[in-house]
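Just the one chain here, laid out as structure tokens, in the form predicted on its own.
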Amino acid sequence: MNDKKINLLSGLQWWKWLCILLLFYTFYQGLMIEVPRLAILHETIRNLFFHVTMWFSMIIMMLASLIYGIRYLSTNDITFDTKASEAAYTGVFLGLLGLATGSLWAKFTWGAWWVNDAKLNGAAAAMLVYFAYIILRGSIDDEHKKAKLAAVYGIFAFTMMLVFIMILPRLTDSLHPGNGGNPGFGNYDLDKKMRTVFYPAVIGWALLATWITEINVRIKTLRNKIEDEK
């Protein structure tokens, strides 16, 4: 019994111990330290500890499977294919809870589940980008074939949500803070307490999409081997 448990710990890397602390610290103390009491806000204002850094992490995920794709062109190893795919999977998975967490926010703030605001929109738009990135992958049996044009595709669906979620937010006007002329969260209600749950919690949330990736690579290497040996 003794040894099972010790092969438990074990296999679990320190990295992955790190992940479940954080994110057990950053659910416990999102929700029980006191927070500015700001206008609108008010005690929604502790979304930015899942909403926020749920985004955080899903741009490293779309950077990594962006850094994949590109390893993959340069040698032509499988393997590359499908850690960008994977992370890129995991990225939108992100994705979407980070626009259920923004509608939810939206409607406790601004009235509306919904709002023509340029970075939800933007938001979206994304998502259906890399929507389409998974409707590619899945629309191609070829296995090289298919991982090249998804690499190439990567490139342009990557630096499109750049576009969208970060460089359109700032030139037209938008609610969210940091953009369209609004100050950023940082300058004016990020105090310290606050700070000492977002920094973990952004850590948290990557290192999580981090093992959701690691699982699923290791998945599907498996299935890959199994048809390979049928």
Contents of the next structure:
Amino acid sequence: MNDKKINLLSGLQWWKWLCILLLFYTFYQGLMIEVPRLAILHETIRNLFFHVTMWFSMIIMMLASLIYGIRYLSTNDITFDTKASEAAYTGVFLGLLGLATGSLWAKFTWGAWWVNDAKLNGAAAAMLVYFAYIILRGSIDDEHKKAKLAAVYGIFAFTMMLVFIMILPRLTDSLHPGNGGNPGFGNYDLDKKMRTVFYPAVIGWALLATWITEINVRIKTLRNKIEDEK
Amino acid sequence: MNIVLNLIQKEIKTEWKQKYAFNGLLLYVVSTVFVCYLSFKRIVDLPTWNALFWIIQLFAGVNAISKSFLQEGRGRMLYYYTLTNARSFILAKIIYNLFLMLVLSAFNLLFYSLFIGNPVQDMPMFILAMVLGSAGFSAVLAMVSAIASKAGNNFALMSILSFPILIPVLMVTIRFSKNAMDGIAWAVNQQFAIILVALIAMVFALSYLLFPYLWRE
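Mind sharing the form predicted together with the partner chain? What's above is the form predicted on its own.
Every chain and every other molecule in the complex is listed next, the one we just looked at coming first.
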């Protein structure tokens, strides 16, 4: 039996402590600080800390997946592929949370769960691309073949996601705050106080995403090891 | 460059040898248009006309280009491997598929106009949109077809992988051709053409850079 007692908390690396701290700060301050009173938005502006940050961390995860994918292609080292795929899975999870929080918010501000908006459609399309990525991974048995095809498709997926969420919404007016005359998070109303919560929130959520990915990578690596020993 | 030309020539020759496949594609387009005609009769609403045209184009394109790698068996790929290099090979595939897409879209436009009517006001611009759209389709689909063929010759996989990736090209093309239908001035519409060309260039560059990784097994 394992007689070495593992103390769960003392074993944590510094950035995990930072993550816990920042998220506590986000939840407390995010709900407690005074926010600007804006028509339509009202208190829902606090969603900035929980919705917009999801997309930020999703993009960070997808970027990590892209970088690991490229590193796999140049080294053929399967550990990079494990990291790339797990980062993409976490990214998809965050994207789904982003859609859910956005949908909830839309219900209270625009009056519908889903509206025909360039940014929403772009986000949904980006999700579709990454679902296709997951299906592609699932359909191949050979480890290295899977890694190679997934990396190539992942590079395509990432560039297309950038097009979806960065370029296409700018072609049309969007209902989103900050576009087409709607009150936005960006310029005049993202006041100093909200910034003091928003930036820590982004870092906190991104660290949490990294944490989740790290655990999943470790699980996957152990599983592969067990399978190799069989 | 010589290799590319030879490869394109070879593509045309194989296509000519299996005429049934090409004729099958043309029939696919015509019968889809006819089914649409029977279900819609006349389309008065312009966005619907445009959207339907591009959806037919999308399905025809996926059908046509999926076979560009699916038909190449493992042995033949090995043969190409000894004769050519990856970059010329994907270049030849994209150019040939562009040619195929252009023929299909011309066919599509002809029968679509014949059955359902043609409300396009600025025809040259619509054709430009069609050419650019075809170029975008062929660049994206050639690469996806290569991925799908390596993943075990699965046609369903081909559509799953290509549809979401095609959305940016499709959306810009649809908006561009819609403006051409309305006869909107080139000065307004040119931004869509520029974005489309940029998208095509991007996909093309990605295919050119990434295909060598798929090539080696």
